[in-house]
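Single chain ahead, by itself, as structure tokens, in the form predicted on its own.
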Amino acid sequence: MIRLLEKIIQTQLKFLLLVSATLIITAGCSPPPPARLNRLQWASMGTIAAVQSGDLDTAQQLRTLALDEFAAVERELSGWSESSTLAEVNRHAGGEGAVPISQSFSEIFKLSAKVTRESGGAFNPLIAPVLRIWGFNGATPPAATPSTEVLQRALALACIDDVELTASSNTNMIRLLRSGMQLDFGAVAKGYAVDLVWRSAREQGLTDALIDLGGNLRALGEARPGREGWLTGIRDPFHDSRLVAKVLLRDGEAVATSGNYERFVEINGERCAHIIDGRTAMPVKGMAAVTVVAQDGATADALSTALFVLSVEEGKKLIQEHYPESLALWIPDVQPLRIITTAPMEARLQR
């Protein structure tokens, strides 16, 4: 597992360095040579965290904020630490009493439950028991494809209506009603952590910076005066040193990508990606990557997973009905490379 984590971080670092090189590209025509951006990076939450700004003092202040916020999120939401609040909630599944949680925990659960219902269960924060059956989250991959019976038993524990949340201005409590249920915020926690840093930065008057946690980005202001935001690259899922396009993140916007190329297991010689369809308990096939630009990091993170699971048509409908301000791009798992976008994303892309 340690070797796998190191490989993931090395892959992410290689790509994030590539992306950082694209962020100095201007949005205008015939720009002057760009001044150097200050990028500070470190390991956090099992991935690479970074901040960027043309002003070194801003970058340093933002890094201090991010160190504190990311550590706080990990203490609460880590699926790997037995001392996290998440682990405490999962240990009490099926018990009589509810577990006290923070406002942040309550917020991230409510967003997750919202996307779960809007996506018809394609996105599901209770999918952890199914993930372990497939060999993820520290479990040993099975020698053969799990049986339908085994998968359905685990999927029965993934009903969002079996979670009781009591939330008010001064009290937040949560209870998982059935023994064996497990919450897992892996598909939304990094985007949410970026949002917390973004909020704190705004409160302190910081601007013109970019926050990055494992490729979950959110923009503050613009890279340089007149650039209207931050230009970021969208990775080619078939070549980790290439970009398929670039998209300009405007002030406050966030981007997240879900892909099948970093976490997977091999069963009977077949590669199974870690993104599981919350409706069927099966690994998603046919999609290589989905990128979403949204109004905040947690939404972008959750939607990129939901759209990876749904068909393109279903995903476009979800965006249109519930997130019309969001942009989406799909790359099917086929060759030659094919890109599908919503109309607003196509209008924003730079190829």
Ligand code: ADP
Second form
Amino acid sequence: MIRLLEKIIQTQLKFLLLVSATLIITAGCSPPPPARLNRLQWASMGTIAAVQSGDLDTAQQLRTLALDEFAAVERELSGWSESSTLAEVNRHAGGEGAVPISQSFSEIFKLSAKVTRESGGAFNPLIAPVLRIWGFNGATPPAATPSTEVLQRALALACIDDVELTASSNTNMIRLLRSGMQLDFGAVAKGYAVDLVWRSAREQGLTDALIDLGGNLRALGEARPGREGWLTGIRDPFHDSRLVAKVLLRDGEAVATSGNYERFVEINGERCAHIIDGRTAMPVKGMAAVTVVAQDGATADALSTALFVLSVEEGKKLIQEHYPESLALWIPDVQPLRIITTAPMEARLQR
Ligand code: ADP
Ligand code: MG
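The block above covers the form predicted on its own; next, return the form predicted together with this ligand.
The complete assembly is shown below, putting the previous chain first.
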């Protein structure tokens, strides 16, 4: 028996609001007495967006940038809107012509395809047909565990080599070669959206601020003079209001977390994430949360999802081989709480 326990967005928003209120810790032990951090937040892309800065003017300018960039990302990459470029690309799957896409679309696809190959298909932006079979992405949940045959048929549509991308400095086009194929950037779009805001902010000379989209954070400068970054909390997946550790985000670094505690299905009493193993078409079990610190938001977001699917050993290998500057932390879905880290993450953690 499968029981869908996907929470409604309102509940998530309320929850995230609570969580994000505790997420940023103002570190330190020395004077001068702290100026208040200004936090501005609003609902965006199905979650809570927020900007923070000690300087109110900076926070306000950053919010204006973020409103524009997040709206642009929704128009391009939303999996929920019929009128997004992504929806158009998916509608044309198996058709004759390629669909014109933006530079951003092309960039996010290239990163996703790279992580797909590096993770041996564990991460895969073409997994949407399988997600729908399991009742995610707005589909009706199945009454029983789907058959292997049905799952394999959907998985066969998730071949990254069946996407044709034509990318040059002035034209970007994409074509999904087979009918039924569907792209879904749910695992990376929020981190990428944060990067777009971060880049615009840099261009405009803004600094000493933090951008947050549903727990995808990226640091500009530092929280206060001398702090050398932004100290952020890593949440305990089993206790909403507790942190398991803190990590300092240095200027330009980003952090993302993938978890099984907000959206999941329960199969025979076992909690399964809204994240599917792209190699087996099965929902991932056994991991409660994975946090990744990386050099940019899209990479942190993609890697947190990829590492959620891979075994810890496979994940460590992926990081070592392709992202040696990234930090990773795993929390298996077992009690009592256990934390696994890469050595560079361990060196950076504050407990
Ligand atoms: P969240 O949406 O909670 O921030 P993630 O960044 O980990 O979490 O993204 C989860 C989303 O990624 C899912 O809702 C789905 O759209 C997509 N997804 C699920 N499984 C995979 C996978 N194996 N590869 C790529 N994307 C996936
Ligand atoms: Mg992700």
